[in-house]
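Encoded as structure tokens, the following chain is the form predicted on its own, with no partner shown.
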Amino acid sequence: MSQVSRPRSVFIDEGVLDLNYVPPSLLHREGELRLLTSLFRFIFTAPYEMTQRVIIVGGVGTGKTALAQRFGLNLMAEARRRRVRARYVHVNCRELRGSLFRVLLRAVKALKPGFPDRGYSSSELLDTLMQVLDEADEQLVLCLDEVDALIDAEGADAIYNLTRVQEERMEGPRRLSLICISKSLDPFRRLDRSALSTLQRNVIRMSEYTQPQLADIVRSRAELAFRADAVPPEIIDFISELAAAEGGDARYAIDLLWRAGKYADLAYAREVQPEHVRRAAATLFPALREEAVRQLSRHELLVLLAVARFFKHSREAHASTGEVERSYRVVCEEYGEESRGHTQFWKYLSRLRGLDAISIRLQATARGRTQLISLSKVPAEELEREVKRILERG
């Protein structure tokens, strides 16, 4: 007996998807990543005669740490190639819990990774990052990823260590660099005024992605993770839609991406839809707040509810305010409701935008102007089966 042979998976390689993996280039933060390469030329044109300190400041998912990563990874390829000794190390502060000693200790298994866990004092494992670099003859690029951690929990104490130590030593050859990355320029408000000097002088900026660059960012992940055309231009734009909406935020985007595919392949479909999109929002932020469905008027439950059933039975991440009445006046009938005149179930939908799962807006067309109706983070059917429960419990 043959067995049924089910649909491939959407995917060709999940990995490229991973919020840890490093694309080989940075889509939109091409000028970012040539300045922060640029502050760091010395270390293959004047080794060891001077150290550099970076601030990246951005909000979440502006490409900050991949901005690190890939420089760090650059940085190495290069010194390998023109047989200089210069590392990148990469630490994130708040996964240590903001303890120097672990930041440091850290460092120094990168790069001796035999090195004990215990018997040292931070000021002794600074000490002993410095000895390791002298006996190695390197230069280190020390990264600080959510530096505030470490500020918060140290305070100013451990970055005016850190940046101090080199110049303790004004004799021997420059080693130790730094990369601070966090949120805001807020936690270095409370350093030393010379060490805040110091780190201020290079202070990167990273600006929200607009919602074409983050379909930019989304295209390029899919045609790597994805089989050819499982991603339909429309779920790009569906995804780069949200993510916009969500401050600009490309790990929410490539998040979603992958969510939105285990979902698909969860449905055995060919390609993602909009519906799998939805249900991969409501997993990452859950939009639908029962208690404020349950304040809707009757009215205003139904053109919910027809919003629902109209995506419940379309591939199309948007409709059109006209698709939407016309579903809305099948339920008011299924419901024994005379339907209300379009003043008034323009003004009921415009209600529903606070409930964070239904998103307007404007897109001009040949015809003039058209209100664009989409539902961004609730499975249609998840919503059907809710308004449905809350109305015939009256």
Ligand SMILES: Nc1ncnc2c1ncn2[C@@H]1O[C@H](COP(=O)(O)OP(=O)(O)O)[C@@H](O)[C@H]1O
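Numbering follows the first chain given and starts at 1. Model, not experiment: these values are computed from the prediction. Definition used throughout: the rigid core is the maximal C-alpha set that superposes within 1.5 Å between two forms. First, how it differs from the form predicted together with this ligand.
Relative to the superposed core, C332 shifts its CA atom by 2 Å or more between these two forms. Core-superposed comparison between these two forms: the Cα of R259 travels less than 2 Å. After superposition on the rigid core, the Cα atom of R41 is displaced by less than 2 Å between these two forms.
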Given for the second form:
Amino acid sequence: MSQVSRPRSVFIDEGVLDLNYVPPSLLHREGELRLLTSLFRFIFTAPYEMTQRVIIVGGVGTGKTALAQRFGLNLMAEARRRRVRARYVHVNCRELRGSLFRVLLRAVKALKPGFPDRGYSSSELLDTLMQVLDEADEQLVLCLDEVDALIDAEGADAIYNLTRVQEERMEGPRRLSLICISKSLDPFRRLDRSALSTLQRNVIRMSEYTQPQLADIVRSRAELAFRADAVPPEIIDFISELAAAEGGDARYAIDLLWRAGKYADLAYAREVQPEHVRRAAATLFPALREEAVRQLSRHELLVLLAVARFFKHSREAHASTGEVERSYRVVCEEYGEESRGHTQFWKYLSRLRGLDAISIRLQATARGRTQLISLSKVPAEELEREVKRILERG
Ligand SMILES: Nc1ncnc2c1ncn2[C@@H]1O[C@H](COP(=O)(O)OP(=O)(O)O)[C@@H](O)[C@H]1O
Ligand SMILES: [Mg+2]
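Show the form predicted together with this ligand, please, the one above being the form predicted on its own.
All chains and molecules follow, beginning with the one already shown.
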């Protein structure tokens, strides 16, 4: 269809519904934002004299990432205004496969864009980061989003080293503060007691959004993304009810809004209707987030497909590692990929832990310990379809 004859879309700016969009204001998180801001007040009132560590915890879609990013933007704006040197850098550890090296490289590059990629170890990079901060005379707030991926991949030492690097520089200006974001405090239990106690002093807990709060969030986003009147009030209520039932998940609400808009366009409708929302809900499993699935490597996707295939053809509720591995080999053949060895397979499988769709737990059996894999929140067929779609899109 040509551009000219295409009927009007319900959208005016779809980008506002994108995963990476930072909303201009955070609704119903004023208290949390104020708290976070006050914890970093010293950057302006006593610059270079101290550092801070803060943990933000809360369920999926409770606004953790948005809170941190909003804080970061505000911090940089205030730093410019007051002519204080301060930077905020946000890194998603899961996206970087939990690698401390990549996290540090990202941070160094944010401060020094031309910095070369290779030839360093992570401990050298950590020194480099401090050097770069010294050279620029900066204070840095480094936000480690989805930090559990980092702790999973690198062990507790990674966080420990990050917190210690500042303490070891007894004299001189203080430069490196941390914000850690996680769904729960569990990953931190692997830290030793002193590291834990310094980290846990400041925990900001994000509660689930209520239905009226979700309605406000959806409405404000719809106003930016859609033509006026394209999203009637009852649609906003409908979407926020569905998202409230999904654990107060604002991400799900916004995804639903976007998909419903897509269905409205497909039907050449001038406004979003309840049927479009139902369609959107039927194809959007909250546990199976594009966001998370898109971050998987090809072989991780193949393992996920193997899990889906296993459950599609099985009446069992749980699969053993061996069963999934066999299914993985078949899937690899189908996709013309050479299957990787057991150790590597195991690593792929454990990276899928971050997904809400599948659960992996250790089970003691007569022959030792084994992993039990289950699929609780997504029908196997739906998972298969989504993963195939992503694999085939390349
Ligand atoms: N209080 C809020 N006001 C406006 N938008 C919000 C709010 N909380 C979350 N959102 C939006 O909802 C989505 C999910 O929030 P996000 O911060 O990614 O959640 P989390 O990191 O806790 O999973 C994002 O698009 C975010 O912009
Ligand atoms: Mg997040």
